[in-house]
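The data below hold one chain only, encoded as structure tokens and taken in the form predicted alone.
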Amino acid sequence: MKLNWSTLTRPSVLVDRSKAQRNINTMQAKAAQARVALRPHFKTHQSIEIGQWFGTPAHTPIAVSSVTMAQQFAEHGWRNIHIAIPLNPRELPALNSLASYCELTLTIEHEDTLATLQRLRHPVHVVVEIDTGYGRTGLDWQQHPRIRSLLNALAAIPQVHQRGVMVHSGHSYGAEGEAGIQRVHNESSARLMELLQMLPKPEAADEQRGFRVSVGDTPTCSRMSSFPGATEIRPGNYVFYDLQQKYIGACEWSDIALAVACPVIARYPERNEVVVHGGAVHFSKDAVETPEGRIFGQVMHRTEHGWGAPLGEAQVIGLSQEHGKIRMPASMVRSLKLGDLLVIVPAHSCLTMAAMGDFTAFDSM
């Protein structure tokens, strides 16, 4: 489907299906070459339609970030689902229901969760989250005895069919350039390998079922070619990419498959600004730190079939609930009319999709 600009009347998420499917194919080829399984993280798009671009639901393992999201995709045919956030005991009834008809993987990072796992009525897979430097959740990678003890305790629970470990090197989002991404990847991989070498040799059951080592974040999965110790990678944002990923060095402008079209509602050439209808409720408040200051989005050249290169001097510098303030040269401001659409790549595509929910998919090629 081609994009019809005349039908857009309010802030609208645009998804370039051609670019997104190219990104999906690129990551699938990379995983195959690296000889690891690919488990895309569907929290980025949270869409049944886009999820089907990755392959047949019944044959596509996925990760999600909530039980609600797991239920959404399970209801539409996905059957191999990893809830990649620490287990919440209050959701035991929902987990029992999902495990009754899905190959469900749960994430834990504390001994307290063992009692909840023992109350499950159906088999599940369980991975222990390991923190290799991000500092969000997970057992510190140096806690070898505690990690071994937790894995041993899982082996004694009949409901746990497969064990493993999980790493999310989220600190790669603070890297600068490919060299910075490489440093995070090398450090995280070395720490994971040291941990794996300290674990006991897999038992016969683990050999048969497979000991899972799940890693992944979009910057390292996009730029690195090998994943030491891993049996699967778990990137998500690569389907769209965004301004943050571009500044990190994880992608090129031509890879970005999501933008927001926003109508101009005010013009101020005397202060080099325009205001669009498109604020925090559409973009979120995530920002990218640049040498010129914080920006929430980058205006792109609008084309007949989508967008092209960045309009370098036009950036979103402020967001309130419904308003977006854009800095640009006065000559650009004067060339615009009220109601003109500006195409803006957001700082964080995951949060933009979560905030907006709806989107318009089109083919640029």
Given for the second form:
There are 2 protein chains.
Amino acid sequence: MKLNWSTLTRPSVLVDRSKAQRNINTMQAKAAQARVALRPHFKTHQSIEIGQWFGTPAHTPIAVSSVTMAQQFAEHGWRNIHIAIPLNPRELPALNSLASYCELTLTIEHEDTLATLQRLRHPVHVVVEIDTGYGRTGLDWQQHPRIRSLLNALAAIPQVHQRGVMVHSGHSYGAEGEAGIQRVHNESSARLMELLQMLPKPEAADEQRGFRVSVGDTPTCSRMSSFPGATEIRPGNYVFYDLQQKYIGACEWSDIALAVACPVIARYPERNEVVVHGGAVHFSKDAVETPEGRIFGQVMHRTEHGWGAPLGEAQVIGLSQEHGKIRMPASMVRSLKLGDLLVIVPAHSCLTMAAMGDFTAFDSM
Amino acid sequence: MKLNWSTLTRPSVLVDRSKAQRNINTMQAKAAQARVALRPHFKTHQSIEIGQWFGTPAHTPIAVSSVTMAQQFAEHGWRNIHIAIPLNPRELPALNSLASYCELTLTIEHEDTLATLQRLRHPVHVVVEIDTGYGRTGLDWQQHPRIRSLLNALAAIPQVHQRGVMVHSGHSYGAEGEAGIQRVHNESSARLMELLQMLPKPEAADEQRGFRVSVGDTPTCSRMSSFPGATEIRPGNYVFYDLQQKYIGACEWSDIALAVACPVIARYPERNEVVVHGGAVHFSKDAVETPEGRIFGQVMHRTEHGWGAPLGEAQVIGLSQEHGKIRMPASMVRSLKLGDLLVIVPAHSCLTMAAMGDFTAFDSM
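Cool, the form predicted alone is there; where's the form predicted in complex with a further copy of the same chain?
Next comes the full complex, and the chain you just saw is listed first.
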């Protein structure tokens, strides 16, 4: 379906299906070549429709970041779901219900969760989250004895059918360029390999079911070609990419598959600014930190049925609840009329989709 | 209704109705004393239920920040609605439909919108937005001739039944303490008064219907007691307040009526941190900038049926999509169990409500 600009009245998320599908295919080919399974992280889009672009739900293993999302996708046919956030004991009833008909993977990183696992009524897979440098969640990779004993404890819980570890090198989002992504990847991989070598040889049960080693974040999965020690990669953002990914060198402008169309509501050539209807409730307030300040989005050249290259120096420099302030050369401001639509690539497409929910998909190719 | 902690499983917005109702009443009394009309800004809560706490919908004039919100409230009985964002010409069909049964106020700040107003099929009220220093939208207060000619043009449009001006001193959100709020208010009021004196005497039509002068933002409306030149105030955030308002001195801790309950999912006494389920999709990413860095929320003492004072130095220092990272003393970290609920006052309650939508209301008093 082609994009019809005249139907857009309000701030609208646009998803270029041609580019998204190409991103999906590229990552599938990358995983096949690297001989790892691909488990796309669906927190990026949280959409049943877009989820189906990845393949038949029943045959697509996915990751999500909340039990709520797991329930949504399970209701629509996905059956192999990794809830990639540390287990919240309060979710036990919902997990029991999901595990009754889904192949569920849970994430833990603390001994206190073992009691919850023992109260499950159905088999699950459990991975221990390892922190190889990001510093958010997970057991520090150097805590070998603790990681070992946690994995041993899991082996003794009858409900736990497969064990493994997971890593999320989220600090790759702060990398500078492909060399920076490479550095994060090398360090994280070396730490993971060192840990894996310290773990006991897989037991018979693990050999049969496989010991899962799940890694992944969009920058490293996009730019690296091998994933030492991993059996699976788990990127999410790559389906859309965004300004942040472009800024750190994880994608090209032409890979970005999501933008927000925003109507111009005020023009100030005297201060090189326009204001659009399109604010924090549409973009979220994530930003790319640049030497010139925080940037919330980049305006793109509008084409007949989509968008092209970035529009020079036109960038979102401020967001309040419903207003977006855009800095651009005065000549550009003068060329715009009230009601004109600006196409803006957001800093962080995952949060933009979460904020907006609804979207217009179109085919640019 | 009392709050029942045991029913909360996931990140949940909690609204203390007792405090919200007190905030609503306090502002109503303030407006009455200052002899201005009160038109609460409903963008803060976007909720039909909470909207009803302000009084009977049919008798409560409100402000909103999008046509979407105007439609939602109009569908539920509100009949006097100011869409306090510059007119987007693409909304003409929706505005025509709303104006057919609502007393609608539109906001303009550019001559190009006059053509759109002429195409309306029903009477509306129109205010010209004036910028007295915030620098977002509105005509600069010093552009007397332009403001005058725009008001004159409005007088010539038959659909325009009432005219006026509006000001939003949003830079009060960056004030430091009550003295800072006072400075913003004094400057903004002086500029508005100067402008009003430059405008021609109200015409007969204006004298009959009143020339509207609408001002308002939560910090000045909360801390100031007179609003020179204004016929109406238009604050919104005051129903809940939040960390930002407390930080700039617009409210007390005990006034804050909204918090987010988040389950603990990871504990790190060794680095003085816990991680909760509760991230950017729940809080949004607005922050209070402090000398110690960006703070996204403040943890509060949990009480049997609500919350009390701030919990020492426990603050949200990082948010990713679903994770919130909280810095707190190690002893406090050790006292927490996985699944425990932390009650967190967000930096910006408007964006938190917009992100979450759903909420649990309870009565603490």
